[in-house]
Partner chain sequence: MDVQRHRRAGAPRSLDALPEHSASSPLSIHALTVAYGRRPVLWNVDYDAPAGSLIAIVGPNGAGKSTLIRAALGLLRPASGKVEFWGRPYGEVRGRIGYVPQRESVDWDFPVSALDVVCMGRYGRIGWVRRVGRAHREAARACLSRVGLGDLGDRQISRLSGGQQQRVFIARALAQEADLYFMDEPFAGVDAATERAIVDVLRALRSEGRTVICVHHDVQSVREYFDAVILLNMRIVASGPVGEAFTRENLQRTYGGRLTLLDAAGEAMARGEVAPRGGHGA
Amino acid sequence: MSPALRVFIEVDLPGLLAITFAGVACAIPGSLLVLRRESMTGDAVSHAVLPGLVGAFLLSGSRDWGLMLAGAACAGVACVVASEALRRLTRMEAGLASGVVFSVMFALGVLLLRSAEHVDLDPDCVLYGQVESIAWSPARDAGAFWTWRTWLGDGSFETMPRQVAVLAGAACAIALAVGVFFKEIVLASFDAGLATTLGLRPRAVSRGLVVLVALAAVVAFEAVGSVLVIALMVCPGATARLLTDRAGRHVMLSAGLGAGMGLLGYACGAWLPGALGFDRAVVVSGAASCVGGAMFVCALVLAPRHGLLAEGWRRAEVRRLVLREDVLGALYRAAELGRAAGLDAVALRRVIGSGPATGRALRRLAAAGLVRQAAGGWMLTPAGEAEAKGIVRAHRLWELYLVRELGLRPDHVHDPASELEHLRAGGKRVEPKVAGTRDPHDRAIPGATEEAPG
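Form predicted in complex with its partner chain: structure of the chain on its own:
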């Protein structure tokens, strides 16, 4: 085994595993929260677990982690239940109710933490967790069921630390629970009214979800701190929201993104500063949150369907199409008015009102063989004329339709018709069902009769 690998296994592996499992455990319930538009519940729960954690410790007087986790989970659920009750009973706004409840609970937690002198819970751990300090433990410290001997066995590192085992177990349990009840969760989130009438108890489902959120928050809270808990819950879910349109894929993608966020975050926090020449690592949980934010921004810009780039591209495409048809239409009308010499680019720009894009559109049309440059300016080729005819025909049919069927005034129909003429369905131009040979301005509708454009 190379020394580097050994260092990796000895120093980094436990923390890396812990943060990855934490990512999965948090991202699954978190993605459901995003779908249900209750993301701030994650924030509230991750704050509210503190008094439960410390309270259980103070009451039992021991660092029995099982007891502390139970106390924290209870506190998390209590916070959600209390703010829901407050909202229901007093018609208080949901955000306000949860803000009041979780901040009071967190204050109580801070007070307990400070006022108990011998608590060896570090307030910093509450925020940042202790990913960096999760390490292999000597065999004798570990409990019964996760004492698997390591494959190296030379005594320097012995058993997987408890946090890793707990996080792995929690991630599996959460994935299992969500998988089993997925149908019910989706229905209760989408349409609680129907769920009630079908007897599928949406209240029970959302309570169960809160329990999962609290469970994830608690196990991850201990390992990675409250900051990262919120980030792990929301960032993957919000990112996945931009990448898929199916609930099942959304949850699975979130789980993957959560794991990736943990891995990358660890790399950025623990290794990147060293690689960049700093002598100290930065806090891993903070780095992972930043990775989550970067992930979201990437998806926001680059997502294939819902990303800003894709949307901008689609919009530009439509604009190009519209401009192309506007140019063709303008040339056709010019020919109709008897300007056989064609229109020059300047006149075209005046008609269409779009700057340099018109020039580009003309060049593209010329390349496609639909227009040609003559002495007096641009003219339609026969192929171009055929297409332009269809556009102008649609425009005038729409004008006729708007006047005849919707009762608009003739001088009000040009602008709406200029938009409607571009409508396509299934690759074909849409024409209104209206019969006539002349439009409201008494111009011929091409193709309606045999008469050719003048």
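Positions refer to the first chain, counted from 1. Treat the numbers as computed from the prediction; the structure is a model and nothing was measured. The term rigid core refers to the maximal set of C-alpha atoms that superpose within 1.5 Å between the two forms. What changes on going to the form predicted alone:
The chain behaves as two rigid parts between these two forms; the smaller one is rotated by 14° relative to the larger (C-alpha superposition).
Next, report the structure of the form predicted alone; the form predicted in complex with its partner chain has already been given.
Just this one chain is shown here; partners and other molecules are left out.
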């Protein structure tokens, strides 16, 4: 085994595995909280475990892992129960109730930690964890290293650090529990009424999810600290929400993003400063939290459906479609008024109220064969006239509907009808069900009859 590989296995591998398993363990229940719009619950539980840790130490006088885990779990569950009780008693918003409870419990934990000098807990570890300090001394011989004794231990060598083993077990248990009860969790989260009708107990499902959140927060708290636990509960789920609309994919993608957040965070915190020439590393939990924020920002901007660029493109497409239809409608009305020579671009801008984009719209319409330029201006082609009829028809039907059904005055319906005429559903133009052949201004409605359209 080469010296470089030996150093990596002893110094870096345990921390990498710990933060990766922590990312998976926290991201899976955190993704479900994001879907349920209860992300504050993960924040609350991750803060509330501190008084449980300190209280367990004060009561037992020992840092036994089992006792500390039990104390932290009790504190996490107590935080959620207190939040629910406060919300029911005061009708307080759920996020506000959680914020009140976890603030008080975290302050209590800090007070106990500061007041009891013999408590062997480092406040910095509470916030930042101790990923960098997790080390391992396995078998030095390469042949002996790749045996089950190295990983499971038989007394000959030091086994994998406890934090790694606990986080791996917790990640597997949480993934298994969510996989087995996924349908029940989704049904109780999105349609509690149907879940109750089918014999499920939505409140029990919610409590079970809270137990998973508490388990993830407790086992990850020691290794990565409260700052990273909160980030792992929220950032992967929020990022995945921008990338997919399917619940199953959302959970799996969140787990992958949580693992990636841990791996990249460790690389940026432990290795990147040295590669850039700095003589000090940075706090891994802080670096991983920043990576989570960067992942979310990238998804916010670049997501193919919900990203800002995609949303901006869709809005631009809608504006282009509206302008195209406004131009066709204006040319149709001009022909109705006897302007056989059409309208020039200046007149169109004045009628539509648009700027230079009108010229671009005319060029696109000409390329599509819907308009043509004549000596007196722009005119509709037969294909353009057929499409323009549908636009004007929808506009005048909406005007008639607004006057008849909503009681608006005829001189107040043009602007709302100008917006409603562009409505589409399933690729087809939406028209109101109203009978009549003329609009409120006594203009003919193209293709309309006295019978209401079916």
